[in-house]
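We begin with a single chain expressed as structure tokens, specifically the form predicted alone.
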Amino acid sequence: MSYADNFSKMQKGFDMGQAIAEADRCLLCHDAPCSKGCPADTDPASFIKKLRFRNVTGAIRTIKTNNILGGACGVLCPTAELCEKECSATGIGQPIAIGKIQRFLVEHAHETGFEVVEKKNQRSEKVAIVGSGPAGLSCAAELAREGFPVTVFEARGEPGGVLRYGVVSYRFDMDFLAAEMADIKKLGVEFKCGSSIDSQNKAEDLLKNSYQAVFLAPGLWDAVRLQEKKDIKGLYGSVAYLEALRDGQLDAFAGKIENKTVAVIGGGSVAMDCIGAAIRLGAKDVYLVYRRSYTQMPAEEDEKIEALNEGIHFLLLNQPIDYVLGDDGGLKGLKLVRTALGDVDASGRRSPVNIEGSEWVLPADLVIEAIGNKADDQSPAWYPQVKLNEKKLIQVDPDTGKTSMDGIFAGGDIVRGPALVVNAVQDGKVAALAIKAYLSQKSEE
């Protein structure tokens, strides 16, 4: 049996009538709070107002001018915690469905062939972008629009970063990504895939090889593990698991998961993708194991409700501490200890405290660790002149994205740690503006 149909397409978004009807509910606020709630300055107040007055092309132009990945953000952003949370209509009813309107407008542009990207006169200064995730794509588009020749170096076989390899296809499919990528390629951005920077001094070498500035946005592709990495049959990190599902290995994974018991460790959106994929691959039982309570989970509310409706077993207030192996060395279970909530910690949530003597074992055939991502242990060697913090994340000036080395800028998860797509987009925009100023100043010297 093939499970590909379970992963084929995203749910259909708004049509024109639904989008206009939703825009008609807008209160047309002065100094609209929804626009202040968008980390990427996409300006929802402006595009919703334009749609309400039937200026569809103007609404599309607002989105794509402010955010080249406006479609992806419309699909993937936790809008309920950002722009929609700030919506004035919340006080009298439901907030405007900003994300769905944004997605519709971008899809409408793609379907009708409406092109909004424009390019200024060509400049001579070349810029290298390392990484083709949201930060890299955003920076590349902004610079290309200003006329700079931009080359994006991507280690993997296809561009898109986390949008391609880190999100399940039923939430964000390849056709949608291809349309977003086409807008960037039309600006003349060159992509060199299969070009990794994982060698000594590679980032600095780009500055010596005809590039006048470099933007580092390689993302975080090394998974945080429960323990030191173990080669255990049936144990996977979320990065490898989700990438495999995007890389044509659905049926191969289904053979490992079908009619089996799967446990996913974590409580964020990545964990939700992992459990949803396991259900779609025919797992008998799927447990979400999380050390805090339901309300402390960072995943969005609609993601949690959807998981419960799909039959996921939420195993809360349980801390994984070890794995139980069979005689063949393969996974047999997950050793847990029950927890209680203590004081608020640095995350702003109540910290889990292990309950002495409460250890127990959850039988499991397969475990996926969705605990988080971190920088590769070897990454400091790739850009040794750039200052890092204790987590091997790059230190930058938050107002410019400038690193400690002249000519090198950085943004996205390699600076922030795991964050939202919309945050990475803004990092790319901020750095592009600073790179333009830097190169303009250099040309005048």
Contents of the next structure:
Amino acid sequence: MSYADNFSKMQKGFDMGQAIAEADRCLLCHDAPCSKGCPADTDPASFIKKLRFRNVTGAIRTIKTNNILGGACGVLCPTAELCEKECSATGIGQPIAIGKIQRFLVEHAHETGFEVVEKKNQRSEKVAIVGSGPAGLSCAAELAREGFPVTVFEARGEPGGVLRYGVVSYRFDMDFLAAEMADIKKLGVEFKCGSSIDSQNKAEDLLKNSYQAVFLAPGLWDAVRLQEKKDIKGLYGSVAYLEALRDGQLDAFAGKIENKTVAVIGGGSVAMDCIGAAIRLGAKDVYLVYRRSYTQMPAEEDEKIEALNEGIHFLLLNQPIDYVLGDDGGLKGLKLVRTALGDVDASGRRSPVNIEGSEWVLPADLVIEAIGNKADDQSPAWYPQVKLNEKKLIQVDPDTGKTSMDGIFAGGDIVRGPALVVNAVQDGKVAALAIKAYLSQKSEE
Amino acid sequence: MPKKSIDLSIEFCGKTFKNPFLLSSSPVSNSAEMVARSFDAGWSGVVFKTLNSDRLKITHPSPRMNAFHYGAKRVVGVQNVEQISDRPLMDNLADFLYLKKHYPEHVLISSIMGFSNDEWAYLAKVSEDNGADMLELNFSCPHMCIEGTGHHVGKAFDLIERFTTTVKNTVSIPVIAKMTPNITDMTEPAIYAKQGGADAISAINTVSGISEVGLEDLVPKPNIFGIGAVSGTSGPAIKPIGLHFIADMAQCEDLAIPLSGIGGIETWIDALEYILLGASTIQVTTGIMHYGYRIVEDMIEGLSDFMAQRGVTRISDLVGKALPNLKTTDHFDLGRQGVTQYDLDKCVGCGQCYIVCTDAAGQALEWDAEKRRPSLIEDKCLSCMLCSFVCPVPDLIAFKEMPVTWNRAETQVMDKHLEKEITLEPFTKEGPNECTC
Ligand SMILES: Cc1cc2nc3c(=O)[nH]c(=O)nc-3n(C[C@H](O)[C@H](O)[C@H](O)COP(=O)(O)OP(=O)(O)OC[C@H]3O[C@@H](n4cnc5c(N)ncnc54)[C@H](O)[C@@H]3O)c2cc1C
Ligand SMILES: Cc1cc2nc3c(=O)[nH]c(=O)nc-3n(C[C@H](O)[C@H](O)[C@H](O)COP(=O)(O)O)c2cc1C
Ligand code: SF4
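Now that you have shown the form predicted alone, what about the form predicted together with the partner chain?
Complete assembly follows, chain above in first position.
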């Protein structure tokens, strides 16, 4: 068996029977809390009710008109923190599995060929979008639906952003992405892949090159690193590691990881993807190194439990301080210091305090740093007039996605910092509405 | 929104309804405040809660209803002892005027019930004079606390004709007669109504029933301070009865007037079934009592999508479309037989199929206790399909036709030797093939 098999497909979702049975449990609440819990206004209360009353096509229509990446969200949303969080059914048992129902309905549309998304009247004003992640895709689809010609510029070889080059494929596979991308392509959105908008002024210049408005959604593709010493054999940043796995280098990585000891630094969802991938690539031991304690880990509860059950060793209350190299310059281990939890810090969690004299070395053949993603260092040059904050995140009006420069809008992780697919979808929708209003106003003038 | 080319509007008794979905006469259509909200939700018309002339004071028993739950499934049916409207006539008529003023495109049907010719005529006239677009004559309530009304009339066919004639002679708006299902053949009273001048028939009102007996106090429910009564059952449980009567009337050549289908409708599929069997409008009460007016959104969208997918543009093209395929059982081709087939890859191993096949069917399944899987002995399968009804996995068990040369095995006889001991003379008389008793 090739390790690639461990990655090729995500777990099967609900079938029609399971989806109907789950929808039957729904209390069809008045003033439904689930719908209020969805950041992208996907309106679960409506689509579950529609499914309940055998209006399956209508349920699909609700999802896809409200959220063009409804399938991706159904799979990837941390629903326990969003729609399912306030589900009234929790009061008499379990919350309704909203994400799973949503995923089923979108898959059902793809299987049955039911097409929802309709285009309205044709508009002439062209819009350029930088980045084809969830934010860019959502904005593109929304504008295309309104009849605007939309071109998406994507630096990488294929569209999708994190959905394509980030999330591990056993959680979100190529076929699923392709089916959902097809819904967007049918709207006539033009994709220019391998087309980076990354030189001086290039993003702003789009406004001079026949585009009447620009939406910036390049996401965060630089890894936050532990120290300057980055070019060590065996040391990877999460971004490059995960991207390589989704870019045809699974087997190459398997060669490096099989029967080796891997340490992943971090406690968030990205770290979870990194450890999950390592164990599926045949690693002998996988350590998760995290400087605080279990409950402070930002990863979702079920991800953490799953990781424990997959045999990952959680090394909590340990702060990495240096790398230990062998004679060949390659990585040999990770130097750690034990920590204790001190006072609550700005993040609302108790902060780790190093315990003096407790340094020790964890032998490791590979270390992957998954301690955060940040904006590309060069990105300010792409749009010099656009106001940024100290983290190089773009500042916008949250109600419209408007930046400080007329005609330029932005959304997704480049505005929020690391967030969720569903937040990016919402940003794309909000900006599309604002762009439509902006262009309509401009054409009146 | 569904595709715009789909036309859900339909003509019924000369009026155009923007869709076939109406509130039926009941608590859901009790006041203009309620009906207005239902119109906003998408219902195209209303049969207002049956008017009372104020001659007799109406008091509803308390409590009014009991729910019929089945396992975890709530409100499979409702049992009610509600009477006709307890509101003063003036209030109801003022509400008529309000609705006609604010919702002129929606159809207002006044349901009335009288106790005498004069009272029927009176209620008909005040309805017409105050904006009703049509009348529905309530010949069908099974639990009026006053003798000689409701389904007592609906069972006395000459009264149906007489009261209908009276009403028709009084007003010029169309008249619908609402039938009780508490009879065997509905075409008969329907024809009496037609002879009286009825322009259309609606059916069914509630089915006489008892939903539950209280085990503490031994009082059937709803328990009206120690007393229960046979009363009206409604909801999904009665849909098969409603469909049957609508189809019967649709197939009755002597009747040939429009039909409004009622009984257990909740989804667009339920509504469509009534339409395919001959109804051109449908009415709902219990579905709304369970879920609210909002269910109409899914009726509209679901039906529109169905039509778009089938390439049907007008709903009227679907009315009665299943009737050619509805025949009496003597039309079945008994030469063609089939069995079930199992897709065991999907099996979860519960064994319910084995239980029902063994205890209620052909003993055609064997059970592999090791693997926890059934295996079918095709020749013994009766094709009753019981196993597929209890199977929790969709599409695991399906029907398949067998070649004409195939024969089903005879049911096992425990001890063939006992045949010698049977006492019987063979039946040899020639006789007709139908019952002539
Ligand atoms: C490993 C990982 C796992 C995650 N798992 C989840 C999850 O399970 N659930 C969840 O809700 N969220 C998850 N997230 C977060 C989520 O993926 C992001 O919030 C979301 O993708 C942000 O969308 P975006 O459109 O802003 O940016 P991105 O998805 O990052 O897309 C940006 C795109 O812009 C392109 N680009 C960048 N610069 C340029 C340029 N100069 N010119 C042209 N194109 C450019 C990039 O190549 C990329 O395709 C995860 C994130 C990561 C990294
Ligand atoms: C509580 C209740 C009150 C009703 N009152 C009336 C009435 O006043 N007049 C009438 O014609 N039918 C009345 N009905 C019958 C309904 O209009 C309808 O014919 C019946 O309930 C079957 O439809 P359903 O299954 O959609 O409820 C009543 C039904 C219920 C449940
Ligand atoms: S539904 Fe309303 S009116 Fe009826 S019993 Fe309950 S509270 Fe009273």
